[in-house]
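In structure tokens, one chain follows: the form predicted on its own.
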Amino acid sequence: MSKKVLVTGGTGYIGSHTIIDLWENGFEPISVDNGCNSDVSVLQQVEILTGKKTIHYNIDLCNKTESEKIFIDHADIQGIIHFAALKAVGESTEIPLVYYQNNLISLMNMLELASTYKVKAFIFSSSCTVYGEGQKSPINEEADLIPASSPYGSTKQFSEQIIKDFCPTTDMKAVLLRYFNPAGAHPSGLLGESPKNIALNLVPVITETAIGKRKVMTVFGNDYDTRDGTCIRDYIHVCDLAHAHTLSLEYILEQRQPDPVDVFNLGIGEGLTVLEIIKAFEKVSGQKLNYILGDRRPGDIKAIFADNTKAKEVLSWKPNYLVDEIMKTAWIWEQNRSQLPL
């Protein structure tokens, strides 16, 4: 059987780490990315780490005709791991139509092409934002989905529903992976988060501030009903997250998944406040961080962290990196990345 897997958003942060994990587990990943928030040069680092050259297509998946060229070239693709999407919560509140158009049209094109070319497995990059505001944590996969607090979150809810409606009409099965907060970097120090656009996720903002790329960082909101007034999140190391995609692919291809669609939470299962994350960074790096307290950010949820029991029991997945390792690898990467040819 072919081991080809199409990774959409393959040059992005999670996509590139997943390509490494796929190579290391005997798959043959193919990358596609339009480069709107990443650079194809990241695949040079992937090649250094794996010894494998990854085929790459520079295509916007909203263009179905262009996207089909991948399947014409590789008609034996067994699985698709779909990362390609715009993902900034705050930005989505400012340009909602752009988010709906990009995230939903690209998904529907991929699903239709997957069905046409008899792809067996579809792994979708979802988010804990689908649970909405006001849920009790730790939250499990059976929780009701209430209206999302941002257009970004809504695109993930709609995408999940589209997949749930579509897959039973095909021979393809899907896994929806609801990420909590991906962070950290490859332990080699050669690969990590390096967006073209201004970093918005907390951990790269912390490391960029520590190294001097930012004079100061803002903690958005210190009046939430939490133990120190800042938002609570569940942070998961990007390598642990990447491996969950490989395990999900195997779960389907080895015919162990009974239902057309299954859902898994991916998080450490521990909630930490923004200030606690800052303190963890200061501890492992020895750097004092320059930050200020600011107003709440539109679309942010007060507190959410995962019940990851199902992923552990069904996929035999577990997080191997905890918060100190997340912050340590992120800091090593930040110090290295300015010297790399990216």
Ligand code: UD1
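Swap state to the form predicted together with the named molecule from the form predicted on its own:
Single chain only below; no partners, no other molecules.
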């Protein structure tokens, strides 16, 4: 049986780490990306790390005719891992239609092509943001979804629904992976997060401040009802996250998944505050971080962390990296980044 897997958003942060994990587990990943927030040169780093050359298509998945070329070239694709999407929460409130058009049309094109070309497995990159505000943590997959607080979050909720409606009409099965807060970098120091757009997530903001790309960083709010007043999140290492995609693919291809669609939380299962993350960084880097305490960021949820029991039991997944390694690999990556062609 062919081991070909199409990875959309393949040159992005989680996509590129997943391509490595797929090669390491005997799959043959093919990458597609429109390059809007990443550079194809990451695939050179993947080649250094795996010894494998990944076939890449520079295509916008909103263009179905162009996208079909991939399936014409590779009619035996077994699975699709669909990462390609816009993901900035704040930006999505400013240009919601761009988010709906891009994230939903590309998804529907992929689903239609997957069905036409008899793809067996579809893995979707979802987010804990689908749970919405005000739910109790640890949160499990059974929780009701409250309307999302941003168009970005809505695109994840709508995408999940589209997949749930579509898959039962086909022979394809799908897994929805709800990520908590992806962070860290490949332990080799050769690959990590290198977006073209300005980094907004906590961990890259910390490392960029420490290396001097930013003078100072702001902790958004220290008046929340939490142990130190700052927000709580569940930070999960990108390599652990990547491996969960390979396991999900195997779960479907080995015909162990009973239902057309299954869903898994991917987090460490422990919540950490913003200040605890900063302390972990200071410990592993031996460096004091220049930060100030500022106002809350609109739209932020007070606290959310995963109940990851289902992924552990059903997929035999377990997180191997904890917060110190997340911060250490992120810091090594930040220091190496400027010397690499990314």
